[in-house]
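Here we start with a single chain on its own, the form predicted alone, put down as structure tokens.
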Amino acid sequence: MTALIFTLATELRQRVDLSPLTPDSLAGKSIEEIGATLLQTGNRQRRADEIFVIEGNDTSHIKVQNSTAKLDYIGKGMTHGDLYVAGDAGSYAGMSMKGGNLRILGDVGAYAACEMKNGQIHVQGDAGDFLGAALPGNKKGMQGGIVIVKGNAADRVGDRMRRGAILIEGDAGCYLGARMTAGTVAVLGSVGEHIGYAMQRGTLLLLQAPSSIPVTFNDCGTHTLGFLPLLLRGFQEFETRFGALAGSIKRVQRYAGDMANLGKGEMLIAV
């Protein structure tokens, strides 16, 4: 069996909603059933096959070829299965997802794995606002999984995030980890204002310091923490350079915060 591969092979002039095209919604469908799919486009629907050249027969295994900006959605709740987008990524990459590997060689919008559950997303270029976070109105951002993003990443990454990690190999932007309940959210570049806003758990390690503080975290001094290396251990199965950070982080200057809510999170600056 072959992957099964989406070409675009038109220019788009509305977004497309592009979650009907899973693993779990393909699975045992012919390459006609696939391309009657019906995909959301501006306030119309369209085949698939009249935006896509559609090749192959693997459901486990699907390709986005061409993909650009517009496409949204991309991986919407899926459970299993390999999902690969060559180019950009919309908005709502990896929404609700549960299992499954999502792996985008461009940019993705905003809200890329927002109430994410498990799973990994491996994004090559740079994140939108609100990453891992919540959709408006709700409580539980991101609750499972593993996001890497090997550029930069927007405002409010992890807002709400329940549990999981985020790891930015490059800068990242305001509000960091706010209201945060529990999870960890790892920074190799450097951040952005109001780090920690409202945190009530989890943990921010940051391997750069912020330009400032903010008032409600109270300074815990420098510590040597036994779970560190063992937390950069476990990113060793990962394409990310954290895991081979392991042996090179031995103390950290601990904040504790945010102290205008439960005060029960952790920042971490390597020092």
Contents of the next structure:
Amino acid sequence: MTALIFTLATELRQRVDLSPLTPDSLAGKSIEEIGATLLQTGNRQRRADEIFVIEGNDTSHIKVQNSTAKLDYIGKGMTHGDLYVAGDAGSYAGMSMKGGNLRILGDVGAYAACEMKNGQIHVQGDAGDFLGAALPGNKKGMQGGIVIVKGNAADRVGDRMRRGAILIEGDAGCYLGARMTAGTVAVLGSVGEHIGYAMQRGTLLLLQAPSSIPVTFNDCGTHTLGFLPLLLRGFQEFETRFGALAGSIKRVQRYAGDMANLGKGEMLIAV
Amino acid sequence: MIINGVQIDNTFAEAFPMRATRVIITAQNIKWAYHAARAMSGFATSVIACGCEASIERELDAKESPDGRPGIAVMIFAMGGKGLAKQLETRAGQCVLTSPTAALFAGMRDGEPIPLGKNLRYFGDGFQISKRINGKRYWRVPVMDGEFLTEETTGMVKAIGGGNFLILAESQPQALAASEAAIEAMHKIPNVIMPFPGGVVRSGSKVGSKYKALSASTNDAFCPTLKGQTRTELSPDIESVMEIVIDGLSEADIRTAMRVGIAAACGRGAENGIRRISAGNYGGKLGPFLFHLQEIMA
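The form predicted in complex with the partner chain, contrasted with the form predicted alone above:
Then the entire complex follows, led off by the chain already shown.
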């Protein structure tokens, strides 16, 4: 068994919906059947083998090579297996994912990990807006699993997030954790304005203090919290720098908010 | 059978099915972990009147404990699942939640989950925070020294209670010294506890009583002061008898603990006044698990 490899063979003029190419939907199919899989692109459908050169046969280990930001919905709803993306990914990568590993070597577009329920997403580059968020109009964003971004993340990370962890090793944009109802978002770098806007519950763990604390977050003092080493040690099984912080973050400044909303969220800033 | 001049009676200990759980208490240092653990396992010598049997199983160093602090493993045994859950919750709430710097974690993953912090969280009055870490749910309950961290559930498994053996000696100090040696050796065995004070019980009981209200009463056959007054099991040279009761997760665990304990007691030898090792044999009235002393020591 060798990994099933999709190598992008044409220059895309339209965006392509790659959601049919997951370990779940390809399981048990021959390479001919896989090649005949119809992919939505623009206002029409094209066979997968018109867009990709397809090799290999292990549908639980899939690689997308020469990937570009025009490939949307990569790994949507997958429940198991590994999906490796060599290059960038478009929007909605890992949307509603329920298990398995999605690894993206480049950047991801907007709404990556949106409404994700379980599994692991690893982004080597940067992430677009609404990482781990809810789709517009929906009430629950990410509901489980872990997302690791080695680069930076744009605005609205964890918008309406419900559970799980998002670990950003670079910087994060504005409205980090906005409207969060639970879960953990941690950022090693700097964060933008309006952090925790309308946050109800959940934890924002920051290694660098934001330029300004929102007026609707109240200072609860500096503390040694017993759960933090446990939480950070829990990240040691993943490929992230956060696991190494278990012994180094001793104390945190705790802010509770958003007091204009439920006010049971917290912003923990390492001191 | 004679070991080091000590007679091993051809009899058996009789034990009964129980339910058991294990929790881990950690604290800022081992002293405060012990404070919480001793409180939690206090007044838990016998299910006859305490509702459960509990004791410290062992110490955990910082590397073994869930949160990297010194810890203590406590095991609790009860006659049924509901009773165990109730005892666990009450004891966790009054003895660990209250103890400075203490945190409380599951000590076993097997079996049926029973609430640990699941209901204690309500002490937080709405300020409690849930965290799911590596598939396990924890609760952070705000308390006056900071936060009480507890896992939501721990495991409950089928277990065995009432494994035992008796040390018969020429004097009370000699019986106690042999009992202490046995307990010290048995504390190194995992999955068992000896729930009586210091692991030793001097008031072994028989099933039933002349008083209808009592389900158990003094084991008169082994009371040295009644040698001339009742159908005694004691020879004239026996002046004191002490019992070690063992609760364990499996028959094998209890057998191992009994073997180690009896060997340590016999290690004191006849020259130190240890004459016989016997066991609480209730003629099948107490329970289905039989631990034959001579088989165990063979």
